[in-house]
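The data below hold one chain only, encoded as structure tokens and taken in the form predicted on its own.
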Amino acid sequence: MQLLRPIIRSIRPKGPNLNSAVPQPADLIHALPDPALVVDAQGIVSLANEQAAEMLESDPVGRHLSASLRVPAVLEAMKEATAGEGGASVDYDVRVPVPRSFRAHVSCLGPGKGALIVLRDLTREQQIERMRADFVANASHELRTPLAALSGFLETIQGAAKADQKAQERFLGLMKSQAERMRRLIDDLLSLSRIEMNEHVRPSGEVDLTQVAAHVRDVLSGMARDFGCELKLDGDGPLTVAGSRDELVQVLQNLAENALKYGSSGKLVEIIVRRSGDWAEVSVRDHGPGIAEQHIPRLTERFYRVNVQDSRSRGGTGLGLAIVKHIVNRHRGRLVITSELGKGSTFTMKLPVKG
């Protein structure tokens, strides 16, 4: 705040009412775009802007900083600053409810006058850098196979099958399927990147999960008929959560498509919407062959497949459940997977009920 005083004096108007145009400390704190707090010499928060209260998920004013920000390095920097020993910048990570990274700038306001703490969210910047590297690595690895297949088909058409019309038609069909596979892969990689980039930002809209489930049932009814399977919805009526409708549709559609592709032999796939205490639960249950226990912990990993050839033959990219996991994390929810060989699998999304 000492740095601001020369600026404040320079804009102070001349005349009898000198204080009317002078910004007060609280005005300056609330004008900052980043979360900001002022603590007194004892470490009690005396001022905080709305961004700080939102980030800390409570109003910290009147309490010791340690009650809201349990980061030893930041508290130590604050202690030194309130003692008049200068300022410091501290990088720290928060693991729950979703991983986030911050930089705390701690500035001394003068011996015995407290400190100013400005928090900067580094999550998005770090995620962009990580996702750029992940995208290149994943795309280069997963695209290698279909590209090699396309190259081989082209060589065959230009060579041995140059005069064979039937062979050319067959190879062109195979090339089309490989190109389609590459398109799906790129679409899923881009979708996953967008979701991960915003995973730390909780959606604020209102969504009725029963309506979402009904929409997914209607959209996939044709696919269910093609698989000779009944797609059934069982719900208790409206059930509202805070969220993004498009993303929650994507979650349920991914889960229901997987159930139809891999569990349709059970002839029934159920979408069940229930409330359990403070949680809204949406389950997608099939009655197919089930999944062996050792695979379940890894199902949401990128490109993990229980059966690689079977997944690829059904158009899978190995990214669907990774996308589901990150969307559920963004909504501050949980994904629970249960399965029994010979009896089917159940994928349950649990989200906090709104209101």
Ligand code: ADP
Given for the second form:
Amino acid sequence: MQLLRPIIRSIRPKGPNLNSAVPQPADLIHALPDPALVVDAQGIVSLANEQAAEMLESDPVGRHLSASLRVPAVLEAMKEATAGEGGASVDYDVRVPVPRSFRAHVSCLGPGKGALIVLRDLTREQQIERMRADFVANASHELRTPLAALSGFLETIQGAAKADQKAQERFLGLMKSQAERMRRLIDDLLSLSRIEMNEHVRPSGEVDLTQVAAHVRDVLSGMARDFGCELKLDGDGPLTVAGSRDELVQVLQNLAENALKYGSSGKLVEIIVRRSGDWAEVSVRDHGPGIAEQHIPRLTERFYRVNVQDSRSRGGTGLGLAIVKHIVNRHRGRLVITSELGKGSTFTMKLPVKG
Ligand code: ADP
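Can you return the structure of this protein in the form predicted in complex with the named molecule rather than the form predicted on its own?
Following is the full complex, with the preceding chain placed first.
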């Protein structure tokens, strides 16, 4: 004890200035990233950070908590906590001004000392969880449909068409196309998951977009011929970006295939490569039927299709533009879609120019 005394004295703050170096409860509340409030033993708010004032749309300090947070379950938990009965977590929803979900953590600060209430916005987390569940349900449904068709054809071949070779051949052809559809879907799902996993890592290679566009034009020249459509490249000279060549080929090929699949009635699909300030832009323009305005913001959602039957009959999986969006994000770029009904659509990928 004798030895300790001088040491204790030397670390004890001296005078008011040194005292301010010790964090006060208000400092702690303001440093919290989530909305947080302290109430006294009567439920009057004594401290609140900016996030709490913003969320409750008024400064709650000096008033009873019930004046700004009208959630009976939270008020009940606060009553128990201020009475010294421990803490609780309460989930609740608000409807106005926009629907949101919260979790309130209510903790007792000690007998007669009130309670700390920390609020967490769960809206985004719940949205992601719902999207994940929807995605699994959609992917299973998309796979189950061709699988059910395959089983049906098999039963017919084993039963009604057992002795009919011509019918069997026809059914085998149909089975092949269903198996192809399943393969395309699995390829796209794997592609999407691989790209999503790497989305935060920016690709490091150097790619000439004009050369990528020329490659895609050559690869799709046969498809364009089959659709009776001209596929034209407009752009000269190298335009270099930081990127993964394979992924940028995948983007342009997806966009050009879509333009041919859905817009070949316009007889011309153009791939235009140009520089606009610090951006390298590649546009794929068709002169087909166009896309109604309300669909445009949703086109890059997984499995979103303007017309599901039409997409399926053209071998679509509904994942092409979702893959495109993730690749463009990974390249720190933007995808801009413009369209006019009866005139056609333009899909533009904008990437930062290298150097
Ligand atoms: P899909 O495999 O169905 O083609 P995508 O994700 O590539 O899936 O495209 C989503 C939907 O966007 C398509 O089903 C189609 O309805 C629409 N779409 C895409 N490109 C075009 C285009 N150039 N013209 C008209 N509609 C298009």
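If you're wondering where the values come from, they're calculated on a predicted model, not measured in any experiment. Note that the rigid core is defined as the largest set of C-alphas that superpose within 1.5 Å between two forms. Positions refer to the first chain, counted from 1.
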(request) Answer yes if the Cα of residue 260 shifts by 2 angstroms or more between the two forms on a rigid-core superposition, and no otherwise. (result) no
(message) Quick check: residue 292 between the two forms - does its CA shift reach 2 Å or more after fitting the rigid core?
(response) no
(request) Note yes or no: does the Cα of residue 322 move by 2 Å or more between the two forms after the core is superposed? (result) no
